[in-house]
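Heads up, the chain below is alone and in the form predicted alone; it's given as structure tokens.
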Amino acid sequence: MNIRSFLIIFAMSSLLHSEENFGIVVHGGAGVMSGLSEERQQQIHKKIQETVSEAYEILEKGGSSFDAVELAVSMLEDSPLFNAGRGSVYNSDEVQEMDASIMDGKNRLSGAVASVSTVKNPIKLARKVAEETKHVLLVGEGAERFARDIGVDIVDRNYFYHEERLKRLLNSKNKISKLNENADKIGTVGAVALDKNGNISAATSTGGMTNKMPGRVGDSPIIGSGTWAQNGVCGVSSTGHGEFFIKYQVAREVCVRIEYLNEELSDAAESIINELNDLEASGGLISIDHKGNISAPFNTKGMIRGSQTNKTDLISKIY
């Protein structure tokens, strides 16, 4: 190889490296979002920005998107601000039942849990299901027994106590506050990420609906509905009225339209959310494609979200 050929190859390699794309998008649920005090809005922005920043640091240092989305969702689960983990809403028996899922787009490795009530971080247990069992989804007592067996953090149910959300349940039962009931119907947290190796991952976690029937499971732990990741295409985490997101396989549908209809990410994501709106199904989604482009459409009055990529600065938004 002569010097000129070497320089050309070196220049091409450097160009490819400089165009390496990566990033993280998170959400804290879509819903009514009206009446949020300035103080509460600032608390939400602070937590979202902190979460995005820490997850982005993993990616910036060459870490995996799988690690990044797990960290992001677990941080949101630890906050009482969101309807997941510690902030989960109550079912009709005045108990929190939580669902979560995670997916690696490299090999479609997936794990999920549903109807768990003593697991501190359902998303961490979902990852253990993916990596340490032959299964994809564990539910209820079986999922919690697995958590105890492998040493995932188990907490007393008092850890999840949330006075405001318990009052919302009681109001809902008494049909006093339709606004609060609707506000809690579609809360979820999630994350999608693209790492420097081109791997895409997605994760979602929720406490479900206020006053839901015991044992009700929404879209969040359903691969293809609430969570989807596919290398070379896109990653999606959904938040909304779960029954509709299950029926229309919303998360995977975004990637399907990109893969088979050659649509751009924003077109695919926005058209699906608009179609759901026509069905009177409320919600939104976050997404990232294999080029590092992001899209976060919603048809509600607000969706808590934040993002950072190698091409865009850290941002957080509610409306």
Given for the second form:
2 protein chains.
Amino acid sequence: MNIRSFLIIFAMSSLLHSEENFGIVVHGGAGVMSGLSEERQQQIHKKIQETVSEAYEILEKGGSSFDAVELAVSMLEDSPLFNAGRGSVYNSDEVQEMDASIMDGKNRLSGAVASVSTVKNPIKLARKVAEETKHVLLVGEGAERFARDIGVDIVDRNYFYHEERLKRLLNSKNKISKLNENADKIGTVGAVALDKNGNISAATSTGGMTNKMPGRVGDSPIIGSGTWAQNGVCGVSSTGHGEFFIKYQVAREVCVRIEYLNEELSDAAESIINELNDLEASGGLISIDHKGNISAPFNTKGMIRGSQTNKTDLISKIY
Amino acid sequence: MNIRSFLIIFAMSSLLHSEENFGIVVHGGAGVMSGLSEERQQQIHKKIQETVSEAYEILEKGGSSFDAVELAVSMLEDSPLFNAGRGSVYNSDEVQEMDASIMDGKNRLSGAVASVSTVKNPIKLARKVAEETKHVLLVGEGAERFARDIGVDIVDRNYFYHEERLKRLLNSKNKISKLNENADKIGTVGAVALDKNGNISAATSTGGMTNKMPGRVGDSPIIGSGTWAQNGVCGVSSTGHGEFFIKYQVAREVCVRIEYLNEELSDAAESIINELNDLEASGGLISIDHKGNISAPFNTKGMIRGSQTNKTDLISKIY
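Based on the form predicted alone presented above, generate the structure block for the form predicted in complex with a further copy of the same chain.
The next block holds the full complex; its first chain is the one shown before.
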């Protein structure tokens, strides 16, 4: 390296460091969002704001984006309002099968679980896979066994029981209500964050689709499709019709367009969501780039989302 | 579209069509390949040549690349020589858990299965997931149930039994032989093909790693990591240390570099395998582009591979 290159790089890194941008964005799923009562909307706003606030506090104190996204997603998993963890929808066997993934953009450390039924917080188990095994993805009974061995919280099936969702499954099976089925297809939760050290992380968790086939796995636990984080580029968590999000590698596609085509975050994020719309694939995504910019496009009527950065105030939105 | 653009596109497509390039490339895994007797090497060459020949015949007669890669992978699954289907290695529970995926570059139709234990040809089940469900990925017991429902061949566990591999597992558990464990980590099979209609397909199948944790899923069934096919760009099937291949999205990365950076196939394929080598992630990949060029780089001592195109003769190689 000659002295000129060195000085330029030194100046650039000082500039980047002096900014110390940081922030968090979360989502609670995209969908038609029709028939949400005023009361339910208030509950959703409250939970999203509480989640963003607590995760932001981690970042503000100099904590890691990996910790922030894990906390945010686990808080949304604990709420019955979202289709993940406690609020997960029923598959065609009338059980919940949950998927989750997490990625640290510093070193591409990744962990994911799919088709687990007894784990209270699939995102915490995904992190354990990343940090305590040589693997990235564990599925089904093997993942459950790992959960028991490692001591994450295991819950009784009644923990997930939800009368309204069970009714929705039965309606869906009887084809009484196509609308509800479509409404329920979507509703994953996720979080992406940038910390003061420039580390980007992303995490996603879902109960999948109502009346899905047992063993069906969507994009949420797939690194590159549902979740992607890459320092210096961006972090993404997506939500929507998972099969399309796999075939279009949505989460990484946003980062690829920034990295290889020099697109701005919002252009990259919006264009892929528009392309999916042309294919009648519904959904959305949340994303943050290495400068702390946020983009959260969706092609559905609504997407539950919230964010806070060192440059922008706490917000939560549904439509 | 103005008349000039139309004429240019018309001229280009006639040119492409007049070429009618087609071909197939297969792999039987990358690894140290030490201690392969002369006899074993001859058996491998014979099976690879037979497989390439039969798949090539499909393409020569005007058949689809989707059919060609499914046939090629199922033939390698049926052979005990490779770590997929019949020859799959044992996990730490002394059972085989197999993964497979297939993708059609024409329309991104994709199917995959993970962690199946009783299916004779996981690649055929993956194709059924693509064509007969709305899903992309089915795992574990749900995938097995779908297999039974749809009538693909189910086999007794004895079908997979292999004394030498069981011994290897027990050695691996007793840590008698670290070398063998490493040798066994790799050995996936795969195929990519371009047919006369310009359709590119890719397929991958594996038994995973000896002594892996039950439920561990590597890159082979992950669309974008183990398998990718995109008409007009390229098709890829990868083999190696699966966790790294997920974190670097190897299969799609080759196509992304062609699509967005205008790299040549061989540059794109070789550079990602070199990058993995720098990370001490061993493996390789096979790839074909829309012009019928083939690239099959690996950073291990050997990679079992073979190919034939309308421009190049049938070959098979190990080192």
